[in-house]
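The chain below stands alone and is given in structure tokens; this is the form predicted alone.
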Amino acid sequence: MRKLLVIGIGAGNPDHMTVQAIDGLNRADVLLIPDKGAKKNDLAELRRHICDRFVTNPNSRRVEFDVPVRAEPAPSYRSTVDDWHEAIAAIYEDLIRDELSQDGCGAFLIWGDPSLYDSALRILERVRMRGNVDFELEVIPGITAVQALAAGHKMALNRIGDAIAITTGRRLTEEGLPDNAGSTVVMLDGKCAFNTLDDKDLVIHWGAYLGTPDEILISGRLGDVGDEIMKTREEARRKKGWIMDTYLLRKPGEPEDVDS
């Protein structure tokens, strides 16, 4: 039976890959590597980059594959996003199915953590359901642009005995910030949502490009520097093309908050 494997390659930084991950890819006949169009080519190049330097199975060949653009939410952002997953299973089938042998390997590299806010996993579900090819799947997790922002402002992701929340940039617009937790991690955010919060004494912790050569950090108080950050992101995104960033916001409390 053919298999799969979907791998993390970390946030950004080929140096995130693990032991499992490399071998994993070492593993794999075909390493199905996604294009998401000129703009964010960088994606594409870290994966071939990752792919020039760790992969020695001299009987491994790469296959790209062009990725849907998902349109914009209408009438409904649920029904939108099951559209476009359903469009990607079709491209999932056809490459499992044209580009493996019947006990082949084939290896998704996906971004970050296959867990974490990333659909890989759901869209191969429909693929398995739709009983067209049969494959066996394996995990192997990876860095999360999570980790590599507490990382890089030196902090810890919880304070002692709170809990953390992970949301998305719309879901903190409709909803603001969770009640039951003292943390929020933001992700998916490209309008900045935080400066839908009418708290601006909230500690805000940002990074873009985490853990690249490229990052960008800023932390502080939300209402000092919410319009710098909005800035920085928008002087980002228009010069690289796209733009990968999370936050962390809390109440201040504690002295790393205003420290890092």
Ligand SMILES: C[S@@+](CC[C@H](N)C(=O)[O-])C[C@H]1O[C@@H](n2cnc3c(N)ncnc32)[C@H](O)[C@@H]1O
Second form
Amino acid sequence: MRKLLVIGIGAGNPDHMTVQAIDGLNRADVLLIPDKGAKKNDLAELRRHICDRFVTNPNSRRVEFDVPVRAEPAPSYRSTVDDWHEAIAAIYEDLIRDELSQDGCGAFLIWGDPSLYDSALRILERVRMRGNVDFELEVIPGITAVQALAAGHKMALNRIGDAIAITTGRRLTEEGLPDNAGSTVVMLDGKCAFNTLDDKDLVIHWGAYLGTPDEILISGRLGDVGDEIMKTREEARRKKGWIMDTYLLRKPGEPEDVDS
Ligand SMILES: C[S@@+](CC[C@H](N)C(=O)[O-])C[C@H]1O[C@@H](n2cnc3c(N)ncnc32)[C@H](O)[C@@H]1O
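Please give the corresponding structure for the form predicted together with the named molecule, as opposed to the form predicted alone shown earlier.
Now the complete complex, all chains and molecules, led by this one.
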């Protein structure tokens, strides 16, 4: 049976690659590299760099494939995502059937970790449900942007015994901070959703291009550093053509001790 490895490659630093991930890359006959368009060329470039640096298997080959752009989320976010995933599932199905032999092994290189705000596993489940190709799945975890943020700021994600929430910029704007979490990590925020919060005494730990040579870190009271983050973010986005940022919000308070 065909085998698919879904490999977390870390959040932008090739040194995030684990031994298990490197081993996975070298077990694959086919390395599947998504191309998400010119703006995200740097992301495809990092995947190529990872293959150049870590793949020693002379028999593997790379297959690059285009990923369709998601339509604007109207009228419903869920139905837009559903259509988009269906389109990608058709592409995955073709790749698996056409690029892998019956007992071949393919690897998807997934940004960060496949379990966190990434749809590859859900889309592969769709492919399986379509019933046209069969495959075995193996998931290899990777370092997430959340871990890279905590490392960059040299901080623990949680305060002692406290809960952590991970949410998106869209949800933060619509619902505010989750009230049952001591710390909230926000991802997928193209619009500086922290700006919509009334409580300017919150502490924010913000990071962009985490783990890369372009990493930017800003921390402080939201009321003091919010504008600086927005300005820095916009300048960096304009200069580079794209940006990925993640941040943690929490109320000010106790020294940030950790559970041992
Ligand atoms: C589609 S999600 C993918 C998350 C990924 N699977 C992970 O484990 O980190 C993309 C979001 O991850 C965050 N992200 C990924 N890499 C990042 C980086 N190097 N620096 C800052 N944020 C990053 C951003 O919030 C971005 O909007």
